[in-house]
Structure formats: C-alpha cells, structure tokens
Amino acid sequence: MAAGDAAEKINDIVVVGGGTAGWMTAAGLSSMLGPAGLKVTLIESDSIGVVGVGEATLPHIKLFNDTIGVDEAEFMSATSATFKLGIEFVNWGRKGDSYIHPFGEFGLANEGVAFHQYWRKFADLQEVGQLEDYSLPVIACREGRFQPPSDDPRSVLSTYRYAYQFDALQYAPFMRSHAEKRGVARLEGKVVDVALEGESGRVTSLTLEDGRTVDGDLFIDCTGFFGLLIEQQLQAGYDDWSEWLPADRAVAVPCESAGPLRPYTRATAHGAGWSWRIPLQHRTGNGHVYSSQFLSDEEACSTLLDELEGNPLSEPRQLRFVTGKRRRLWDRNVVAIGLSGGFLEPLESTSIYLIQEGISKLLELFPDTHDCAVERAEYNRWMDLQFERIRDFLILHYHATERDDSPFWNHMRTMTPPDSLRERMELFRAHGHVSAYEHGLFLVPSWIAVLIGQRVFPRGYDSRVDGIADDQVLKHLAGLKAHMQSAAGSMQDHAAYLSAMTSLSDAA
C-alpha cells in the first residue's frame, strides 16, 4: 500500500478497556509497533470491574510471551502460575469416563499413516491398552510430572508442548507493567462520549468523565461484553450461536488448594453443563458453566460449592453471556478484541488464544493509513474462520456423547450440528480419517483425542495398516508404550520443578 499524507497516517492507537484483553493488546502493540514510532494509549476505569476468571491457556501463549520479551520465570512467579500439558474431561462420553486432550501427538506416524489407525486395528486386545497410553503428555499429566520439551527432534521428549494456568487478576497487572515499560500511556477514566466523523462514521475521539478528550487514529475495543465502541456506537451486529451452544451462564469461585499440584485443567460434565478446576500455586480456580434453560442459578451454585476440594476463598460470582461473535470484529477504525469481539465458553481454554490471535493478525495486517478496506476484510475473514472452527470443536464435546440422563444431554446429543462438523464426524466414523485444516487452532491430534475419548470409534481403519505384518505392529506398539512410560518417569515432579523455577526468579 502506498503511504498517504501525514494527516492520513495511523499514528495514535487507543485501547479502550484494561483487563487481560486490554493489557495484552497494549503490550503486544507497543512491543512490536512502538519502535516504529506509533503511540499507544490505554484508557481504563478502576470503577469498572474485570471478569478475571479465564486462567487456563493453550501452548500458543508461550509464543506470544516470548515474542514480546516476557521472562518465563518472572511471569510464573508474578502470576502464581502452574504448567499445563492438557485438559482432562470427566463424564463427557458417559458418566464415569475420563480422558485427557493432550498438547502433543499420539504415538508416531509410520509409512505416512497416522498412529491411531494402527491402534484402532488392535484396540480390542487388552495388551494394546488405551490410546492415551501412547501419549507422553497424558502419562505425565496422570503422574503429575513436567519438564520443558527437549530440543532434540529424535527424542520422544520433544513430542509435546505446554501452556500455563495463571491468576488472571495478577496477569493483567503484569502485562500492564510490561506495556508501560515500552511506552504505553495509561489514562484513568470512564468514557462518556464518542465522537464519530460524519461522512465515514469513523471514531475520531473519546471524551472522559472529567472532560478530557482523547484523539486517535485506530481504536481497540476491549470493553468486554458491553462492546462500547464496536456495538454501542458502530452497531457491528452479533451472530448468536446458542442454538448449538446453549450454555449462557457461569458461576465462579476460588478455593484453597488441596491435593497435588496437577499440570492440567479439569472439565467435569454435569446435568446441564460442566465445571472447571484450575490448580494455581496459591489457590484453585473453580467454575460451573451451564444453560439457564435447564438449570437454575441456585442449583448451579450448589453443584459448584458441593464439589470444591478446599474451602471457598470468596463469594461465588455470577456471569451471563451469549455464545457467538460480532459480525464484524473490525468495523471502520475500531477493532474488537476479547469479550467485545465474541464469547466461546472456556471448555478448551480458547478465550486468551482468541485475544492473542486478534492481536497477532492485527499486527500482521497493520495499515499505514485510514484507507484500510483490504486489511479490514482479510482480518474479519480470518477471525471469522478462527471463531467458527473453535465453535465446531466445542460443539463436538456436547454432541459426541452417549449420555441420556438429563433433558440437557438429550438435547445436545440429538440436535442437528453445523454441516461443517457433521461432515467431519461422518468421515471419522467411516475409517478414522480427520481432514486437516489449512488454517485453524485445533490440529488432527486434538480431534482424535476428543472423538476417541468420547467413544466415537471408527467402523474401520486405513487399509494401508494391513500392509505391515500384525506381529510387527504389535511388537512396535508394545515397545512404544513402554518407551512412553519410561520417558514420563524420567520427567520431574511438577510441583518440585515449579518450586525451583519460582525460587530462582524470586532470588534474581
């Protein structure tokens, strides 16, 4: 794009709203664009609370932190963080079931054929065991072990990634400090008026409660569900996905830590939703996501409190939401990031990923001037794709079930899913194939983990498996399973590794 006149260039970026989304955005933009001379200002009001319940992440967060120069040990110590190798799902396929969606592969592909195809042929043999017996991060989760992946691609210890579980109320101040060190100016105040340019409809300035005016060229809306700019002013619209994901409320409460410090998040299905358990260094985060069509607020709160593993540390907090996304996440000169752009329940810890992806795509497409129709269209196309593919993956957890013990599960099991999900499930049921996305968050191993974990077993398997003698395959499976178990045993205890890391950080 040819550069425009100085008056047309984008020089001033205004982030409206703090919290995780606001300060991640400010930190990302200032780290990557600050050296180019762009000015980043963040406006937030101490009188407006933050949601602050999203504590679990996906491995992509490490790349974000590394890119903007965050020291891992300092971050872990400042946010009471723990490491995360996967997510355990309890009672989803059937009551009593448990499986882990790991951040890594199952087994090793052979002759271009995915490992689970070999496993599927012999899955009925007792000595072959479960698919998760061939996943190093799953075994490590079960045994409470952790260490960073090896840099040696020949080692099985290189076949996984990791994420973090942290205190969101500590993470935002940590990101704020990081952003302010890189030149972000914070303004305390509440926005009471928004000025729009008559012809283009772009936002030109914001007026704060004390009368100050803040001008800007590009505005980032991080004001949460309210969508102060993207919806209240620009009326970008909202795609409601509650026909497939009817959960519309959550209740959250932290409790005292109890038991071992597990390197994974747990999601336990209940009669009309599910609950999360997230172990942190100083406490455990808990919440219950549910559908108000099938469960009252009082019953949901009671279910959550009854299953706490330690004493509650505060009164339960209620949240209400509508699952879906803005029809245009970038409208005119406003980009919605975080809850202002949409909400997908935190079943697979995707909330912070979508914040990060919104920031990363904006940086990639960052326009020189206000004439940014091409960049805006590509940003919206990309983010629509991200939201829709995560939506389908979440629906899979509810739809791929044998549960018929409540009206909620009967509804979810028998509903008509989006065509995009139905076609993927039919393909897998036939011969265990999962078509890989060219773009999308969840890769083939993630789909296999949930499909197999929730008893969606293929009727057949890849015919190329029959090209290798049965005794040779069985010998390979036995050796691989033993090797995975041995490798997991060589890893450190999660709590011990974490203690050593944070002690070093505190001493620095």
Given for the second form:
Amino acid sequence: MAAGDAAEKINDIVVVGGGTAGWMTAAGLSSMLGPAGLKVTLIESDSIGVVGVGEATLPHIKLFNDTIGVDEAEFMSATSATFKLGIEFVNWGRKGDSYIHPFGEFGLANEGVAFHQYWRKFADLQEVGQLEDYSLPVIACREGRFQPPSDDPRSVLSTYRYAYQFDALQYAPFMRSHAEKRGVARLEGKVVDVALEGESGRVTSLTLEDGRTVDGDLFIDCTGFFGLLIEQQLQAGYDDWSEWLPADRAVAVPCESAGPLRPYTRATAHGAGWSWRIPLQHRTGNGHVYSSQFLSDEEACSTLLDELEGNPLSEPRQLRFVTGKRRRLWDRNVVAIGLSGGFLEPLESTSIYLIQEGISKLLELFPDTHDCAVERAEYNRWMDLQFERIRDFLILHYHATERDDSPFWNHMRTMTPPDSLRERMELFRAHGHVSAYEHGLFLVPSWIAVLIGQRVFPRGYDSRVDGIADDQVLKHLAGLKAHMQSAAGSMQDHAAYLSAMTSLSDAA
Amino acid sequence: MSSERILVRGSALPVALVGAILARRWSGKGKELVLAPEREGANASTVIARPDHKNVHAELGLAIESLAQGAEAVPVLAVATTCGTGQVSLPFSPYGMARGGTDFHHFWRRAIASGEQPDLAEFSLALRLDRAGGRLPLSTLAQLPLEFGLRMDRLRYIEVLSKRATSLGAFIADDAGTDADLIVDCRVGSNRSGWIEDRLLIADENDIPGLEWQICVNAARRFLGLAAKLSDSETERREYSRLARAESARIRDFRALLRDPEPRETEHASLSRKIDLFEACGRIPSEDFEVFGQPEWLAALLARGIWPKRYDRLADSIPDKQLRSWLSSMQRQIGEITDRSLRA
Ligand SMILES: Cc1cc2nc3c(=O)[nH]c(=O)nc-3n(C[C@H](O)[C@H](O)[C@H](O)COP(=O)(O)OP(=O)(O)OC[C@H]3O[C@@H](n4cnc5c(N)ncnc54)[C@H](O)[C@@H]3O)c2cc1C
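For comparison with the form predicted alone, kindly provide the form predicted in complex with the partner chain.
Next comes the full complex, this chain leading.
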C-alpha cells in the first residue's frame, strides 16, 4: 500500500541506506515489530557505499544488542571488536595533560556527600593523587585490563560499564544478517526518484536506477550525509552548530596495530582539532577531526600520518560535515536516523548512541496511521533534547581549556558558550556541584570526569566535608585508592580475555 | 572555621521532616541546626508519606516497624483525591504487568479495541487491595511486587521525627528569633518556593495526599545536593531555585489535570504534551524531575475522561487468543492474591 489515505494503517516500512544506521534500524524494527505484522524493506546502493567510520561506541549499545538477541562472543568475532572502558583525552586542558572519561563513577559517596568533594579538599596533597586514581575503569584502562563487571553490587568490580570498539565495515553486515533472519527484505539499487503525494507532501514511493519502484507507508532515511529524503525532498532544514563546534572535516586512515591492546579510545588534541585512535583486534582506526577555517587538508593529513603507531593500511580518506541536526528529524512520513539526521563530531562516540535512541523512540511512538502529528512532535522534541544536551557536553571539551597556543584554541576558549553550559560550568566552579538532569546521555559522573579533566577546578567544596576530621578523610582516601588499585590488579589482561572469548566463539 | 546556623521554622510537620533530614546530612563541626516549629492544630490527623519513604526513613535510621509502633504507620497502596469528575484513586504501583517492555495498559486498550470491556482497575493489585480495605501486614506486603506509602498519625510522626532530629544534633527552640545564616521557611499551603538570599522557602499547596511530605523531602535533598558555605552560595541558590521551579511545574501540571475544568485547554506545554500524547497513542511522556509516578498520571488521565485513541503497536506482538488468556489469568491471579492477602 502506498502512503495515501491518512487513516490507512502503517505496515510497510522502507529503510533507505545500508550503513550502520540503516541496518541497526532494520534489525531493531523487525525484531520488535515484526511479530506485530510490520514489513521492513531496506534499500542500499553498492555504488554509493557507506561512510565506513564510526567504530567507538558507548555502553548503551550492549542493551541494543541484547534486545535484538545478539550473542556477544559471536559479535566480537564478527566485527573484530575490542572492549572499551572509556576515552582518554590527551592535550585538552593543557598540552601534556591526559585524563580518562570512564564508563563508571569516581570513588564512593560518603554520608551523602559525593566522593569528588572529599578529593577536592585535599587535591593539593601529593599522596592524595588524581581523581582518576579512585576510578576502577580508569585504572583498568591504564593497565590494559578488562573483564565484565561483577553482578555483586557490593563489589568495587561492579562500579563500571563497558562498550565496544568495532570495525565499522563489519558491523553493518553483522546487523544485516540479524535483520534478514527476522524477515527484512534487502534491495540493492540506487534511489533516483522520489514520488510525493500532492496534498500531504508525503513520500509514496521510490524509484531505483533500474526502474523498479518501491512503495511504502513510512520511510526511514538512513542515507547518511546525503539526507536523500529528509533534506533533498522534504527540506526539513538544518540547525547549524558550527558556531560552537567548528570542526567540519576529518581525514581517516587505518593502520597496523602496535603495542598492547588498549581497552579505550584515545582522543588527542592538536592545533586545530583532534585525532582519534581506536584499537581493534586486527588493526587500529585513526582519524583527524579539524576545522578547515584553521587548518588545511594537507596539514591535517600529515599530522595524522605522523602519529600513526603502525604502517597505514590504505590511503587516507577525507570526510566533510557540518555539525548540527536536522530541524525536523521526523517530517511527514520520513524519519531521519543516523548521519541523515545530523552529526555531532565523534569526540564522545555519540553518533551510534543517537541512532539507537532514534530507533527506540520511534518504536515507542510507532504510528498506527498517517494521522500522527502528536507522535511526530514528541519524537522531534525528545531527539532535539538529546542532541542539545550532547552538544553542550562536547563544547565543554573545547571551551574549558587553558590552551592558547593556536588561533583555534584561542577562538574556542574565548567564545560564548550556550547559556545552559555556562550555567553548569559556573555551578561546578563554585563548589563542585553538578547541575543534574534526568533525560540525557551524560549523567553526573561524566560531567565530573570532563570538568575536572579540563581543569575546571572548583573554588570550594561541599561544606559538609569539613564535618569529618581531616585525618579520617585522608585515611579513607588512602584506603580506597589502595583498594581500587588492587581490584584493578585482579582483573584480566584485556587482550588475553578477548582472545579467550573469541577463540571459544570461533570454536563453537 | 566559622560556624553556620540554619533555622528551620514554620508548620510543625515540615519543620520536623526537613529538620531530621538536614540533621542527618548537614551536621557536625561548625554547624548548628535550630528547629522552630509552630504548634500543630488540634485537628491535625494523619500524614501520608509517598513510596520514597523507604529511602528517607532508611537514611534516618527509622525502621518501618518502629514507625508502625511510634507513629501508627500503616501501608497505603493508593491515595484518593478529588478531581474534576469526582474522586480518583491514584495507585503507587503500575497496573498489570509490562510485557516485552510495553506497559500493561496498552494490552488492556487492545482488548477494548477487540470488543471486550475489562476494567483497568481490575488489573491493579494495588487498587484491588486498597478497595477491599483490609489492613495488610507489612510482612505480607514485603512479598508482593508493590510500591506503597505510609499513612501515619501526624502528631506522633512529628514527635518521632523531632526526636530523631534532636538525637542527630538539632535543637528545638520555641522562640529562635531570626538570627541565622539561612532561614528555611516551611509554608506548605502557600505557593512560593525557592532560595532567595538567606531565605529558603519550601512551599506549595497541600491538596494532594502525600504531596506535603514529598515537597519537604525534595527540598531538603535539593539543598543538601548543593551544600556549600552559606555565605558564598549565590550560584547554588540560583540552581536550587531553578530545580524548585521545575518541581513546581510538575506539580502544577498534575493538579491542573486533576482539577482544572478543562485541562485540555491548559496553557502549559508540558501538560498539553502529556494529554495529547496519551490521547494519541497511550504513552505518557516524562519530563525531568517528575514528582508523580506513571501509574498516578495514568489514573488521573483516565479519571478526567482522557482516553487513548489507540494502543502501542508493540502490544500487537502477541496473538489475540494469547492476549485473552494472559489477561484472564492475570485477573484471576490478582483476585487470588487479594483474597489471600486479606486473609493473612
Ligand atoms: C569522521 C567520523 C568519525 C566517526 N566516528 C564515530 C565513532 O567513533 N562512534 C560513533 O558512534 N559514530 C561515529 N561516527 C558516526 C558514524 O560513522 C555514523 O553514525 C554511522 O556510521 C552511521 O552512518 P549512516 O548509516 O547514517 O550513513 P552511511 O554509512 O553513509 O550509510 C548511508 C547509506 O545510504 C545509502 N545511500 C545513500 N544514498 C542512496 C541512494 N540514493 N540510494 C540508495 N542508497 C543510498 C548508502 O549506500 C549507504 O548504504 C563518525 C562519523 C564520522 C564522519
């Protein structure tokens, strides 16, 4: 049935695009709504291909994989994945700095007072050390250790979560096999024409290069930066956030692995951007994200090649983007998921998370008929909130810096941040309190990690810390630090754990 | 280190509750907490503590059994209040059982769409038990998958809390004057709240059972979450007031849904969203810092005659026959548990 009568039931879903977003969406919709009678077709074009980057993820992806019934060991083998406990930021607050934003908390709250408040009071004492000395996942990252968290909430080994780093070119095919098993039909071909219904402006069918037409009720635009339906056809508009996040290009190249297999992604700041290093089982992914206003493509490429830890495995690839989001992510009967919906640079590995969030919200609000303006408005409101809160968190990394060694950093340091971020920074600077929200990706421990890591050091601290005798606090800090160290020491070596897991899966 | 003095004054229950929570977490060297409660009216009767009581009382070291003795605490599974169309019972626990991540009421709505007429309240163990009116022993309740609040004798609860507050270091004074670094004014019943200079105002209407209790708890927690030197708390004051405003907006929406003659005509986007989305597809969107739970919103929406036009598509994932047998077996089980619990 084509998208005609507003009262007709929505049953035929057409996903356009077979990258990470397209196949995740197809897998998610078919597993959850397939049993309810939904039919999903995916169109992808071999001649166009996928963006081929996007290898670092956040812990939420485990929930997605679990929901659609992915076996973890099989997934790790199929996508050459490694485990990830956080992101290391090098040279961000100042040149020479390094901190890790872990997937876990710092220390333990005591008497209702957050741990970092105690640490703050004594942070000047050498024996107290860095805040990250009190984070199990950070210590595990530094020591190259990994094992899944303990189920026992009393154990310090339960105080973290984990994500994956995988080969982007292997993940979509892996999702494809899952989706096809759940009945998703795949069509290969390039969409060359889009038919819109006159009055409603809804998409009714797509025409492929070979002349085939594909009808549908609801279309999911996963065509990446093309935004084939959402922008080229429906002109949903774009909120451009480059005023705050001016990086607009990336150059990417994989290289041979060298050194130990680290359970974390590294983001190293440079003169006009930053570079990523993502360790996989069979290679290392690298890329340099930069602002073309401040750096030429050639310089960006040579900075990247100079710091590779092994021989490059292909020619460097250039990518261009504008940071921001589609003004209406769901417009008429088109929902944009993935890069077609917007792009926030990959500093905190948030894009795949946003794909996942787009899928879950769509499932929650899945329309019955085309008479779904309310569902659409709620979807857009929710996704806007997600994007905006992530945006603020990303800006923090650039704006809260002491770096003044390049025009780029001077621009970032002195720009006017969004009010929402300015207020958060002021609150933290005063006494280390974090302005909380409930609906957003990055919660209090993440803000603390990055604020402290970026040298936003609170002037004071929670006054209740003074209620406990100094020697008692210092003793507690020393005990906790030693406990974290020894617990991290008891964890397995990341490479050894991974190899045992994947060889078991291969044998099966 | 110079000392700091907080004076908590106003209605007796809020003063005792806020006082006890502050005494537990804002005390020690250099901190003085003075409570100046007004005399509670002679007709003071009961107070409802919402399900959050478990956390609050655990923090204060008040076991539920001791509250049963000391404050005549009895469990409350739902509260009744007035609404534009009469009375409504607001349950603290979800209706029925969610399935595959989809809330029960979508399955119920699907049954209605296929011509059946089940009463949603029949699938709420909380409402069934509440309606049956028996007194459930705490030991029985502990075995059931239910959230519950407590109904307590107001004067005795005040006594328990005041005792706890003083044992944690607070002072009770009849005439404490106004000499303090911070005055916490508890005026539940008026409608200003926020932290302005040296006044922290805890206020709202007390017109929904349990609200007064929750407002005090949230205010004390909010203050503690922003604790800093009182003479240097300007940023924290702003943040406190922002959060208090958000809370007031959530309460305002709920109250308007219950009591406004035409809640659909509300000028508040957050309430329109709840009404519109629920009506469109049965989902109830949540905002940051909700005060009332989803089951309470659901009860209030239905009581105001706001019905979902359709159910969630995810509820279509089981065949009709399976749906019918699942619903009837759930209804039967709930009936059995209700009977057994009342006999226990
Ligand atoms: C530099 C960079 C680094 C990144 N790093 C990360 C990271 O570390 N972590 C993370 O979470 N995310 C990251 N991302 C984002 C991540 O790559 C994407 O979110 C993810 O790959 C999803 O892409 P996509 O599926 O939306 O688009 P694409 O991969 O571009 O797929 C688009 C699909 O649409 C199809 N298509 C397009 N036009 C047509 C047409 N006319 N007809 C038929 N088919 C068509 C293509 O064939 C393709 O299959 C990064 C992105 C960039 C640019």
